[in-house]
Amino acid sequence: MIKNFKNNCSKKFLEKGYPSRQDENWKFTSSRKLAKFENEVNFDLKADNIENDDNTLLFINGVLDENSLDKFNYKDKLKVINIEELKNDVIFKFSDNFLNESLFNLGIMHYKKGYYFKFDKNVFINEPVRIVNYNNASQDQSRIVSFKIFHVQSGSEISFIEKDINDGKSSFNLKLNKFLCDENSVLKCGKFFEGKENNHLLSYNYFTLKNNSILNIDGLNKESVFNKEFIEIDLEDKGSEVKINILNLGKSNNHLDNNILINHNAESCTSFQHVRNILDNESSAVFNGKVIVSEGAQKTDSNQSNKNLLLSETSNAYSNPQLEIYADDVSCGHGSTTGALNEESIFYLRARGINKSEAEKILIKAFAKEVVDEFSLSSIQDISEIALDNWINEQN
């Protein structure tokens, strides 16, 4: 089954090659540097120095560490299958949007091992499962590909916190993820990414939601020379809902790009997107948020919000919220703002004995906290607040 899928993806990539700025999804982000990353990595690498408790699934250069699975707390509630052994083609179904993405096809071409994680029905995992991606390239310009499919069955409530740890030489980390959420399930995904100068991250995340399922996505991206994330969500049955809250912190020449597509394919579904960017020096950020309300998807409630705070005259934000509505009984809206720190607010704080530097830090934190406070996972919220404080204090 997967062999045919890989062959089709190979053909598509060879036909299209690396994307150019003429591609709508890459209009403000160049893929030129990514084409240089062609070297393979060591797949037998050990990571003895990485914290690996009984609530962690550890991946080393995209390959699952069997020791972490053996001692995983919820192993008896989880079935792990090598993707090569799967026979159900529905599991390999991705959106046309992803299948038309050159670098998604590149990832399918070159992943070393892929995994299907199927949790039992009616499983409640109180403590978030830690997904640790340890990437260590032994030579420069290496490509590291990971491919994971997570299946949350009906009645289950599961939380993940994903973190990347990058060591070694320069690398292009290409992550392919799919999440299947059955009826009456709850999935909470927290992501924390702290980049290094020599690491480039591109991720494709595809979610399908059945009736009355709930999805929350919390994300903090801090200082990445290149971080582009695709999120696509299909609300397939009535009563499902999704909330996305993301904070991006950029400085130097960092580039952060969120490409979000939510397809309302059924009635009485709710979606919410809240993305904030704080940018300094020559950093840049892109928000491409799109909601499509299909014909018949009545009682849709959807909102998009993108706000950008520019701390320097050389930072840039590109915002493109979009709505496509083919139903008439809906409540949909979007908004976008870009600006600098408010001088009147700075003056107000200085008039109360706070120096200018501290006043600016207070306002930056207040801007960021509005999205961090919306995170559904308290653990990712705590991590993000510490990372935010450190980032703000490093600015001056």
The other form holds:
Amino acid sequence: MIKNFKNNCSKKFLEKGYPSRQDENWKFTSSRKLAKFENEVNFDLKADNIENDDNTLLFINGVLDENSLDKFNYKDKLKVINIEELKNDVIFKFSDNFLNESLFNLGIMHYKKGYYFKFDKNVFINEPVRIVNYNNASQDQSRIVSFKIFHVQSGSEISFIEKDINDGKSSFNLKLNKFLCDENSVLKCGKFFEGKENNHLLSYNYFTLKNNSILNIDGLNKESVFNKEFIEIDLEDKGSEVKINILNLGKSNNHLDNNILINHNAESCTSFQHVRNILDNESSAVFNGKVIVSEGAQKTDSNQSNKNLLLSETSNAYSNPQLEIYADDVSCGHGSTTGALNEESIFYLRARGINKSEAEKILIKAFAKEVVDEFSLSSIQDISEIALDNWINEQN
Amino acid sequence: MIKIKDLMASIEDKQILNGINLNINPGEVHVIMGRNGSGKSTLANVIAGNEAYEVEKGSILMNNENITEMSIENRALNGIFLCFQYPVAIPGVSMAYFLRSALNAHLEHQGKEEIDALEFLKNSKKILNELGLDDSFLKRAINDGFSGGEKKKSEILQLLSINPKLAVLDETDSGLDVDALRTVAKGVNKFKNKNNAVLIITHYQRLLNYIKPDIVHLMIDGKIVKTGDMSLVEKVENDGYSWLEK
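Moving on from the form predicted on its own, kindly provide the form predicted in complex with the partner chain as a structure.
After this comes the whole thing, all chains and molecules, with the earlier chain placed first.
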């Protein structure tokens, strides 16, 4: 029962408190600032000013806006259940890693309302469903917790584009998400986060994949003063595929952190993770990527890549790609590079009459495009291209 | 067109050029030959303005304007074009985008309007065809995954599109098979006319079988030690460079 789960999580958080630098997952990201965000937010707000079409599920301070559900195009193909009413513990079962994460426990302890979105079998939704998180804290140092579980049943193909709109005072947005992908399903998750000076974002995303299911995660994170994202994926049955492409753009004192764990628990699954960071000024990024190939997961094909482009001498990238392999018939690779713009490339472009500033912009865009071009959702690609151009043109 | 006077240059405190004097007039094809490490490529890079090199002394005049301190891009806009020995690969930037950006930079410098996309494509396809390259070449990323021959043809495509005043060919013949060499030479011959000039840097005679030079210079230890006609090339082919040191 969710009540027991909540109690256990509360107990764990109260025992452990906020994570310290001694915690492996928090070695390069301080949670100290987050501890100050303890104020509750208002849950009965309206968000009339938010574009809310019939393909949007709108959440206001973590709570689902019933109007958006009423006019949701696909509501006939979907059941929305309050998590408190769930009888089946498997639905809200999270990984041990998340359960050992103090701030995941904090989220379970404090979420106001949790939702289980169960899409019917063999549903094909062509246009991506927009998940809009509208956050409007009325007082500074507020904590906004959301808890959502999405279930893509067998034979279904669904795309989500998740976007945060932060309109209020300073807040710590803590998001807990779980995605269950049944056999022969396709899930495409696009995430576009454009932060604000006063918003801190921490998200825990847990995916479970059954036979022959496909998962794509496209992400663009831009200008977040604090953005730490945990992604854990369990490939539970054979023949599943995962592709993760994430681009982070950091400037001023932005801090962007991707913590990705892929568990290959079954044979003949493939996973590909590609995270690129472009960092200017005093911004910093962390990549903690891990692939675990368990004993029976033969014929695993996995690749992990992290590339960091540093545009200033004061920007920092911490990269930690890891592989743990317990099977003997697998193909796994990983790599990481960190560096500045290539002087030879700048010379080459300038030698054709392109000025230095333009040459640098071309090279930054080229670095970013290699991820953006791999996004599975064209709409996320389009938004990202515009956001990328704006970001590059804003740079000195 | 270009006058180089007593040019001395170094890289990372290592002196490479030790007083180069060179005068190239419109309509001329010059060749510089020399051993590995004699400073030929350094000269090409210094003419193009590569900031990795420090000019210690001397000057470079382009059409009577002193360009010694001029930025790389302004040299290019004033008519200098370096055909790179090792063109760098730039994944993520298409040849079309790059070439059009370069052309537009030149047009803007000349006070002209940007090139229309259709006209750009038409002109580029014509040159591609002459170089035996497929139209899809424009969609590929700059030099990314190109064969040795494709890289050099890409340089010639850029040369013919930009149509500069002075083309400096830094060992453009290296790594080319006979067919590719002929294609590259054909491109250079198409480029040259009485109003522009070509400076070829090479080790071998083979490119010069297709592009006839007017003046040949031999370089040793960062200095031009002998200037003459095509007979110098034959002498080098037969006797090497040691006779110059006697």
